[in-house]
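Read the single chain below, which is given as structure tokens and is the form predicted alone.
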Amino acid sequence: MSLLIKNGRIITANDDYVADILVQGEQIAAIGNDLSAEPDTEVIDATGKYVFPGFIDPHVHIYLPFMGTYAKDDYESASKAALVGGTTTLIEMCCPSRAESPIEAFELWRSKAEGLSAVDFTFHMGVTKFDDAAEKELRELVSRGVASFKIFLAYQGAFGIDDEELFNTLKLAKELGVIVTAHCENATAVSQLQAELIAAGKTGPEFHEPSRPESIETSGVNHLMTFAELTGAHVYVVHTSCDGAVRAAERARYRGVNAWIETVIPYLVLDKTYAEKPDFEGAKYVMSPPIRDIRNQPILWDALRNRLISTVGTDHAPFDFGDQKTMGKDDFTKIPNGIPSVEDRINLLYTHGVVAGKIDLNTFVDAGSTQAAKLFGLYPRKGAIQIGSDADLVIFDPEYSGKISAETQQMNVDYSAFEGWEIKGRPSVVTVRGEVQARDGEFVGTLGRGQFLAREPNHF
């Protein structure tokens, strides 16, 4: 299998130049001008187009039992959606309950992807309980290629851990060289506010944000940073939504804490008024932490442009509006959380970031691909255009104009949070390890081609 991409403008996290790329087998074999190849090589003319490394979504939920139901995507629909949107690697949150064995949960989550996914995949292993048995299994999972943990400072009684468990999880992570991704809130404060609002008859989706205000998220980040400082662990704050949370992580970095920040695409383009839409339409926009006051958006974009925010993910968690979000019709605390966006992340980031002049192309690639690869033990196999790197490539047409619609999306969900939104530019060809998997918004590849990516701890 050979592929020659001619005359593309190659954009990486640091470079910008025009050249050809020769792919042989699954890897990049040569980069240069006027490259030639064997007669049976597929040739793609990328004149006038960008060539990016395949994008990596560091935060998705595909198999997800949550609030008595299940997320709607499987790896067939989710990987197709990812591909047409330019994403070639998914890092899924494996989230067992406190009663589940970590190894059994990992094997269950992995079984949902193997043989079905069209993109490469790996997992952050959820630590929802820490005792001697869990520690033994976590050590085993790291030896099997899981190089990152996930913890929740929220969802008491379900996924959440207490402070003793937090301390011991971070100590183990430090010992093993594993980075810990963290959902930062405060479960007790959230539950108290939720109870007060419901008792006052404030039951609609517009009260989701007041039940989880910015101060609670900021407090959660501060709490994590204190424990990271005490243990020396490397931590990564997921789905950071507001100024206070960014500043809390930045202050910790200033005093030497090893911390990185992720935001997700909904926070960059949506604000809390969407969750205030009448007739329960706001339920489509309920996620946690909530989408915030619009004053946070320029702050997040500035932090992204300055590379204080390292990555842009999605927290993709698709639940149908018609028969799942409505579980919370009379009680916002029962609305399944999540905004489906794995298909739209890169197009929205390009349209509202690059085209709007908020970030440059190199930062776009860094935040959408390279930093995730570096932080989670995939670089330079992923997130790079180098000889020897996997040939995960996105040929991107900056001249394309179109609209987002649920009618045309690959995601298996009955609405789009961005219905009718215009996009400028989109992937025209997407490859996974040298095989063309998507063209012009259509999946044309092979289901099951995706592989589990075993990773070594970074040890930083």
Given for the second form:
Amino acid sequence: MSLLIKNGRIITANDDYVADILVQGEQIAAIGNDLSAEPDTEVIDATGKYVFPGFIDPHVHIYLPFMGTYAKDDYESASKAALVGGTTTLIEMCCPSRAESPIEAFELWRSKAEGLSAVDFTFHMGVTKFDDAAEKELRELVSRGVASFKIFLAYQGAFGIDDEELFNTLKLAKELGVIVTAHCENATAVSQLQAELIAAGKTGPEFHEPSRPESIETSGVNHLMTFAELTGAHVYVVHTSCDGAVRAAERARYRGVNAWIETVIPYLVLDKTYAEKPDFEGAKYVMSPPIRDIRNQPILWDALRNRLISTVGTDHAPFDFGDQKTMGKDDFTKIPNGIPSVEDRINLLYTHGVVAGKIDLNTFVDAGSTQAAKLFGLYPRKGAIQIGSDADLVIFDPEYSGKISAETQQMNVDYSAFEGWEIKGRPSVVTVRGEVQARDGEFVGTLGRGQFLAREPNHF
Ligand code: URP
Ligand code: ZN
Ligand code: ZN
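Form predicted alone already given; the form predicted in complex with ligand URP follows:
So here's everything in the complex, that chain up top.
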């Protein structure tokens, strides 16, 4: 099967030019002007459109047992949603409980994707306990191609690890050449503030943010950076929401710590007033770290424009409003944390970033695709438009305008955090390894075609 994409404006993290792309089989075979192809080749006219490398979401939750329930998507709904929104690779957090064996957990998480996903996928391996048995299994998992870990300095009593485990996880990561992604909040301080607020009768979703203030996230980042400095490990701060946390990571980079920063789309476009909506509607906007005071938004956009923030993910974690978020009706600490956005990330980043003049097209591609590929050992197979790269391509129509709505979304969740929001531009054709998987908001692909992406450590 061949595909010829004619006259598109090709945008990568560094380039911007008009050319044709010839795809043969699963890879890009040629890039040039006036390319021709065999008679059975599908020709797509991309005149007036952008051609981006397939976008990579470096932070999603699909199978997620969490806070007494399960996130709503499976790989059918999540990969369809990803594709119509231009995302062709998902990196899921594998989050075992402390009682589970890492290998068994990895096999369980992988089994949820294999045979069902329409996008390629891989995992950050959650280290929720570190002892001799876990260490042995983690070594085995890295040799099977899982080249990144995930740790939580939050969720005490669930996924969270203590400082001895943190130190030993980072030592192992350094030895194996594995990057460690980290949720940074001071767990003890969160628990204390939660207890005080609930005791004072402050039980609504609007008190979620005050229970996890910016200082608690900043403290978490500083803590991680101290341990990264001591061990020499490469670390990646996930879902960075605020000025203090960005500065803490930036200061560590300045003194030579191998640190990178992710933010996620909700923090760039939402602010804490959404979680203050009346009649419990604010629960739709409860995630951790919380969506912040609006003064943080321009700071995050600036850090993105300067490429101090490397990636924009989603932290996609969908829980229904109707019967899951309501678990916390009388106590905000019981509201399942998470905002669904895997379908909307790229459209929102384009509309609120590129169209609004906050970031340029190259930064958009870098943050939405290329940096994740580089940091997590997928480049240049993914995140690039080069001869030999996987033909994961997004032909993007900048002239489209439309609205986001739960009624039309692919995500299996009963609300949209962006209901009625206007978007400008959207993916028109999306390919994964040379096959068209989505067209103009519709999934037209093949479930189960997605492949597990084994990755090499030591790619920095
Ligand atoms: O609120 C969030 N972020 N939910 C998903 C779990 C996590 O912390 O990433
Ligand atoms: Zn997290
Ligand atoms: Zn997460």
